[in-house]
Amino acid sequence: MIKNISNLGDAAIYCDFGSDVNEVINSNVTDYFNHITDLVKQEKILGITNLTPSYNKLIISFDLSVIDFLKLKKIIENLDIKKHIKKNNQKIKIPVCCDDEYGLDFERLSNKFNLSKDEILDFFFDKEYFCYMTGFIAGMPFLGDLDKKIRINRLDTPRVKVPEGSVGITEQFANIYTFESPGGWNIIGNTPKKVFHKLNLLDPALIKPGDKVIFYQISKEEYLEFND
């Protein structure tokens, strides 16, 4: 659970769940985030203006004219999360085309890992991924945990444009670019599935923290014919 609660500036609380990045710690972050969000919506906690979860931290911003640090800290410390946890997590299947047109970094990755393209893909697809958080660009999921045999740092020089739908890997994570964007992840394919629907204001993100993702490979023909 929470290891430490401290001030972050004048009007925010920093909840530290530990230094590790793993599913158990991140699930604790998500449980607190969901429960506090529900309490704010029900107006059972007043003064919270924003909640920002990450892999192992939760930042809670508040309005000093409504509540102060000590009062909010006490509320958080007294929450009974176990009674209120809601497990509505999804398991989502994402198709990926790894044709050379979409897998922009296979030549470099093969040289780096001393693996063939097929071997890299075997390691990538033989996993069920956990969504730790979304961010950087709207709805972009950070999905762990990559097989250790295909973990790699970001590009030394980020691309100016990464195509929408690109599937990338970096360190222990995989991700999906929800919009065309600059980026430094290593691109191994592209999905035709829409992961962020900006016109759906109530529920725009397909993948949310706590969800599980299974990637499966499709051909270029299936990619072009895909109807989401």
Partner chain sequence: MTNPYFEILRPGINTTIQDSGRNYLYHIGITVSGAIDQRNYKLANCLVNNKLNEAIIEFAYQGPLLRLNNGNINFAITGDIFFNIIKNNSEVVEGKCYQNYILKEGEQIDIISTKKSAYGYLAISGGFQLKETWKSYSINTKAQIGPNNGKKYSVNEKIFIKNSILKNSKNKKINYKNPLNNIIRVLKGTNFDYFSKEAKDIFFNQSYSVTRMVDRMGMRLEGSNLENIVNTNIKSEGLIRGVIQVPADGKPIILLSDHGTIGGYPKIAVVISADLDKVAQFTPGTTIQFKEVNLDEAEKLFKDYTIETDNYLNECS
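Write the structure block of the form predicted together with its partner chain for the protein whose form predicted on its own appears above.
Partners and other molecules omitted; one chain follows.
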């Protein structure tokens, strides 16, 4: 549950669920997010303009001309949150081609982990991942947790352009670059699957917090022929 509520500026509430990053804490965040989103849709709370769940925080932005921090804090503190409303919980399969032209950082990773490329891939694909949050750029999922043997920091100097579809790893997390973007994650492959559909207005992000993701490896031929 929420450990501490404070203000972030004069028009947002900062809910801290604890310092750890794990599925239990993140599910608490998601429960609050889902519950408050429903109340906003039903117009039972007025003035909220955005909700941003992350690993262990929830930030609630509001319109200061409608409501203020103390009033909204009181409402949040008195919510009766139903646990684990398993709304999102799809299992999504993501094909990844790890040929060297897509997996840009294997040399660095092999040196760092003292593992061959195949060994790294075995650790990476042998897992079901949990989506903690989406964001930074539209629809980018933050997935965890990577096997302890393949955890690494961001690049010292981020790339100016990471290609769209790139699958990256950093610390205990994997992500997918939904757009070409600057970025510092270690790139191990590329997916031909579209993870963000801007034309799908009702449901643009394929992967949502709480979802499970299974990556599977494909060849370059399969990559090129992939039809979404």
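Everything quoted here is computed from the prediction, not taken from an experiment. Heads up, when I say rigid core I mean the largest set of C-alphas that superpose within 1.5 Å between the two forms. Positions refer to the first chain, counted from 1.
With the core held fixed, the Cα of Q42 is displaced between these two forms by less than 2 Å. With the core held fixed between these two forms, E180 has its Cα displaced by under 2 Å. With the core superposed, D63 shows a C-alpha displacement of at least 2 Å between these two forms.
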